[in-house]
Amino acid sequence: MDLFLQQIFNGVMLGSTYAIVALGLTLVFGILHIPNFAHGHLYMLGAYVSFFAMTRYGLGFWPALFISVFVLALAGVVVEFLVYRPLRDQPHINSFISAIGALIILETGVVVIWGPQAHRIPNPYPGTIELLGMTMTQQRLLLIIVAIIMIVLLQIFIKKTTPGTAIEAVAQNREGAMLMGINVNRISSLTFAISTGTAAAAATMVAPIFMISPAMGALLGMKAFIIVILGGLGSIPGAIVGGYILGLIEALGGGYISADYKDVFAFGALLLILAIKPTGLFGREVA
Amino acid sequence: MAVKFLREKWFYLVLLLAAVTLPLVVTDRYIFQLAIMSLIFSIATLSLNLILGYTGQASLAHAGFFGIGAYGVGLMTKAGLSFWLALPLASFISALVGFLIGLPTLRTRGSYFAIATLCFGVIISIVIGNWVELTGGHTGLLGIPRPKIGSFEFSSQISQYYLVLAFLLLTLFVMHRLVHSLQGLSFMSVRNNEPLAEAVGINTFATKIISFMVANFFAGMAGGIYASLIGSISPSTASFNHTFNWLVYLLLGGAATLAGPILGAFAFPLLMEYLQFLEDYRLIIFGVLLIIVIIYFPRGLMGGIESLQHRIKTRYRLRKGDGKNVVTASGKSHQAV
């Protein structure tokens, strides 16, 4: 039962990540249909920032967290308009190549500056809290907790305010919003610029546990796009349960059936639904 | 006849010369080994390019069968079956295999396709990794034989390059009889627009079905023959940066076309070759060439040439005075696949 309990800590832990990143990517994918497949690699990049802010520079851990979701909004701002702006019009397809592109540009760039091998950011957080025979550092408790009030505050900003709204305007009818008065071009930039802030905020909460290397966005970009398919294209309460869902499969799956093939699980499940509906979960169809 | 064959096929005929002359030019046995395994990866990209290029569906798990042929010849190979029995075999295990996993995926479409394809490449390669009793796992396959016929082995560089030039020309007929046939007609419909040729009377599924199996064998086949000239494979050979690699040979070759895929696999690697010095900074460049092929150039190095070709020709005619009105190769749909 304790070990049960455990996986399910665990698998919350690795979900929150999970759903932060999904919910970045599943605004721009679902949203502005761009299949951002450097989503992870960019992620990858924001925990890097963080590293270095730290250990170059002696930052702490939140204004290092800071610099690297102001850093990264940046970078998301730029590689939209290099990288995708220029094929807006053109089949998905032809963008998901020129993501291909951006990743191996980003994965090796950072292969260049900082080297190949792994890193660990010291943690900010040690201690350990015992509760119901569950052993949890403070870490990752502060993980979860940062994930929620991120969801939480995502949501008011896309419900509550002029921005959100815009940005769900133009997902619901492009030419529509433009008619409105609405930048689309803008709006484009800004729904990077939150998509890839956040990724780097959750990078840098998850890279005190685990390590970070020039490889690590690769199979999270990849699981990220799992999710927001799972949960159904552009539907944000669904890459949410998506994540949790990810990371309960992963934990479960790998404690009591095999850790070897724990990511088989997480790309199996995916097969596997969309086997049985191919457009995802809560999808509605694609054109 | 024969004039118009060679007006309209020169550029093969070309390619074909300059192949088979290839081994008595080329001294340095680096570089031949490279040559060796282009004609190899030529092969792949072939493949690759009949699912995306002329079927338009992007499939990622590419090097996933390039792996699974490679392994089934690694291991039947090494149990005793002579290669000519393996590798056909192998290839058609590959070929099952993507009918089997073509049933669910090829119902989705576009980037759905291409993840659900992309996941099922990191599974092979992950089970590849630990199926240690099968595959060896992460050390992988060693000492895997050569082909023979006879008492000849295939062990000398240029006997291996020619038997990878026989394979190559029998999967670049085999693609040419496809793509110029009703089936090949078929497979540019549900690319150019799947509804319309659905609307048409085509059964669609069944059409992206033929053409996956038949690119997954070829993509097997390759595999197979790479398992038996390397003589070791490891779970790295059905890595998901073999299919990036050939997807970016078919892009900057030009998707759609026969001569673009080879060019590009050639053409690629020989590039990054004489960027050796660059060292990492290589790849970047890779990926910066990657963005700038698809944005500008979105049809490749043969649709560049294509496009060349014609405007010299409209210009020849419209000087000649025939000024029927041309349908310019440009007008084709903007997209590379």
Contents of the next structure:
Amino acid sequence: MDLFLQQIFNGVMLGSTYAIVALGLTLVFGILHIPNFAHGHLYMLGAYVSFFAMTRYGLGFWPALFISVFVLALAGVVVEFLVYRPLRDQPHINSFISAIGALIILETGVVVIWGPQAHRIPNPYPGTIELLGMTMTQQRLLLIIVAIIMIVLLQIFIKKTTPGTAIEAVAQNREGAMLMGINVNRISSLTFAISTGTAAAAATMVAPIFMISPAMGALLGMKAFIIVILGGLGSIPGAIVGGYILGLIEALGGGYISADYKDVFAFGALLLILAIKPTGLFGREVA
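Target state, the form predicted on its own; input state, the form predicted together with its partner chain:
All you get below is the one chain by itself.
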């Protein structure tokens, strides 16, 4: 029973990270209707910005996190403006190729600046808490709390604010939103800023727990796409639920079967769920 509870906690921790990253990816897909294949590498860059701020300038964990969020929000605006906006009305293959180029540039740039070796951000909260047979490190528990707060605040922003309503309007009908006077370009930039900023926050929270490396964005980005498909393309609740489902599947599979194959379980879950419900958990049939 203790092992089960421990794996549940680990799964919720992983799921919190996945949900935040997939949520940003879902927002971008809802606006542009194209997948941002560079999303995982922007997540990786957020971890390195925090690492640089803490090791080069001696900043604390929280100032480094806020700097990373700000820098990556700006980076998201730049990527939207340079990579996706010029190709908005072009075939999707063009955006796909441009995104591949962007992620190669990001990964190569990080290798040139910080080297190919892995790094670790100093853990600001190394203590542990014992509860119900579980050993919870403070940093992992904090990650879960911060992720839940971010999810709630983002939901409030989308549902209760004018910019959030504009994002929903553009996602539902771009032409109709333009006719209502909504600046679609501005909303696209805002959406990218939110997407990459939240990814940077998730990366910074995870960095003291796991090693960071230039290649870390590739696998995370792939898992984020799995989550978006599992939850239903463009579904915000689906991204949240899918993230936690994937985290729990990986933790329980790794704990009871083999940690060597935990990444395989994600693809197995994708195949199983899509075989039962091809549109994803929260997806709807297109008329």
